[in-house]
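Single chain ahead, by itself, as structure tokens, in the form predicted on its own.
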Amino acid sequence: MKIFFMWLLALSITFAADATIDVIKKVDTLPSLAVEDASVKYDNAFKMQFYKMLVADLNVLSIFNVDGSYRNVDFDASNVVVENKDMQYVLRYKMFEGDAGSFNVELKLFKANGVVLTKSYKANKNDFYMFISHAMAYDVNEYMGEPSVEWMKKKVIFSKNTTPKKTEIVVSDYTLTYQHTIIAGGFNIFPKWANQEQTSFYFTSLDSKKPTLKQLDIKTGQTKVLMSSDGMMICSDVSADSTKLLVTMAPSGQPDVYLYNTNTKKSSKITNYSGIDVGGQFLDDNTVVFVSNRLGYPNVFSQKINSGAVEQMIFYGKSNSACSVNGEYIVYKARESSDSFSGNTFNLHLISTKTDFIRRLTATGVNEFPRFSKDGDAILFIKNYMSQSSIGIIRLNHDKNYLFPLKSGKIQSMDW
């Protein structure tokens, strides 16, 4: 398959179904939305925390022009506040404390001064307010009939460097507002969710003589060892049914991609090359995409699991790595500059296996570790720029990027 590099400065034909084509929605064509706070009990600082989180979530939806003006109102008022009378939509919410200190939120969505949506939410305590906010934005998106943003409610897991050869593995929401350290101390990297329910994850431990792949059950806190290997041991992808892993190992000194069966506890070698094959991703049940230096530089290839035939996937760039796959689409990291005396730029690009188009998704800094949401609606990635490490979100069908900085440390790797 040959991919031709094309910059799409102008289009005379609309390719609405192809995510490699920029889909640009002008701001003035989006419906307007205002937010009204009717909360009781909580102090002003927490009220503003929640309000800002909700406005951020609504902006990330990319389907509204969101008014950032904070306004109070009585929850049972029949009309919106006068300042919002010309808004096409108004979201009103009330936070209140329930039994045993539970955190409760009620939502009303107004359209033309009529209520078109009501919802109620509850969490054990207000420390989890960000997940309530994400759920509210999700429900508003569903009401609007937009493609699902289920990924908003998913947890992110990442490893961050704290001191030399010391890391922490942290579970967070996609904005990094909530953070809970699962593993502290030691040298543990490359966490990968083990299932769709996000109740367990794999990670590589470098505290032993050999890199070791381990699995931690979040509910029980129990950790078990799967296998170890000289040189390298990384789980790069998990099948949709959670029964197969793609693992990079180097038992003989050269890294290759292996298939590991979680039921039989056995592994089989997929790639067989004297150089470097790493980072396998499932393209489908029988095909993997991986990064190899078999051209003399890193590039992306595919191979059938039971075949030795290898196909080049990317024909643009001379240092292409860190790919992620969703259906027909591949997002990958490419080096855009080569400067021995200053930092280089690494951008993310999107290709389709069915067309010849390439779409650049980022512009500055070091952008890496892209991860598709399960529905392919968004891409999560790590951005390092100006000594700041951030989680980025790319809304593919809205041509918008959002960044959420990490307050301390540097993100080593992550999964969604």
Given for the second form:
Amino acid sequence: MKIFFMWLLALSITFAADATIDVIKKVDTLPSLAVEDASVKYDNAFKMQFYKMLVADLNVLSIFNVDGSYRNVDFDASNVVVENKDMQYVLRYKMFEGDAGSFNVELKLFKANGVVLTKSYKANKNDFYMFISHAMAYDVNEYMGEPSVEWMKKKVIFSKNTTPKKTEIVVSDYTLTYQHTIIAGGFNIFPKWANQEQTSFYFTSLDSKKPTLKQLDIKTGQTKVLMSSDGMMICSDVSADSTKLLVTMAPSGQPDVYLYNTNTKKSSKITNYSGIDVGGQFLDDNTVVFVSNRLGYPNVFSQKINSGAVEQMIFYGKSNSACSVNGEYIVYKARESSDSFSGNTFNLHLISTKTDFIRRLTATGVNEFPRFSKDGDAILFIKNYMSQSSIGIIRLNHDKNYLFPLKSGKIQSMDW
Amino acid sequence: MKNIILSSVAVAVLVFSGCSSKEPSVDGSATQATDSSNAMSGSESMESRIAGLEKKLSSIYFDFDKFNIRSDMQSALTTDASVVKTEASDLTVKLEGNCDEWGSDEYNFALGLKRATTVKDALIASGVDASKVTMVSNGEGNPVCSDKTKDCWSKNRRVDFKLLP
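Next block, the form predicted together with its partner chain, ref. the form predicted on its own:
Once more the chain from above appears, this time first in line as the rest of the complex follows.
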């Protein structure tokens, strides 16, 4: 009997660390949490806007069963409202206006009628309320001792098609609630953050005679040209130290993956195949993962940067045309149905390079452009379904997906 | 004041170092090329001549996920090559590869480029000067039809001919 329990324990520890294993029925065991608004300032419409944002953020944390009932209370009341007395956690907040119209929020987290966490937040104006909400959820998650959700505070950059040959590049929060158009009017695609601080980004301009890779500094507003190539010129990945880029170029009409050094400004060819090699991603300092049609259909391969040996990474699906890498995990897009235009065409799958497990992450629509968060905790992706373009987020360890629709336009590509 | 000047110099160095790279795969003349084409666009006669010639050039259409020339497109391609070799022989041909809406990732852009490459190869085989042909992929970003039908999607899987001075 003791041996059996030891075996069961070992099994659970082994599988607990594997993100390709599905988590089922975990929702029943999550602690309950209610939200109480103690704000006096601001109109009811804005109060509800903030409340809904906060509830959405807390839901995305995936560590609570969040009660969606809106409750008013005095901020200094010692007890939670009577309707929430059976809740395991109650989050109470108060919004108020500070100096020069600043937007301020105070937070209290109750557990068993005692305050266990207090925090204060401030933004220049209430237009940035969503970032305060994200920060509050981040802090609650930290208090709960869960793995960091740093990605929640990161900015998303995406390009969207507006009209033929016209796009806009937009910076947003991860829910698309805040949106600020950085570049409008041209044909600019594939934006990619240039550094961890998200102070500048690369993008491809198709307005010139040849596709041109440019970099825009958000703080100064200045744009510089890096290089151009006939056919294609796309920045696919940026190394963790921001000094190396993986770019797709096609100077002779053959798209291949190149390594570009931002210090020396020199590029070198990594892949060499007469068909399609695109979408390079750093697996580690010496290895890249990329999409190639060298088997007659798009699939994911890896190659050492200084070696020509190519290894097939995915053995499932006959059309795997995009991927994102984080440590041992690869998330990839696969066309699953034989009917090219059926309603269930492209789904995301997760594999581990160390096991044979495959986990299907989406079920309906066209799901593409998967992007791991830096810590690998979440995957951001684009979903196009029923003429609606959305950004989706998958919490791997919680087996939950959330969608945030775009009001207009179609998302072309995005980075996180 | 000194700080302002130093900042300006630093910015200038950044801009010029980005534009003057001599790496073989890098085309530092892209900006200049754009400028010269803009200058030429002031000529109305050239514009109208180009517009007239472009009307004679037919788009080449492709099957889903394919970049080989269909048999029913051979005739159009032969006519296109003839126009490029004769009436438009002094102009640069820009082949724009396009895709349907099924996928906005790099692979889809590469598919558009391979379509343009196939057309370029056919033009060269017909005697067109390779140095007069440039290519770009618009991916799904330049649709001529936005309905959700197979017929509409087939109109977007194409290579367009554009002429540059």
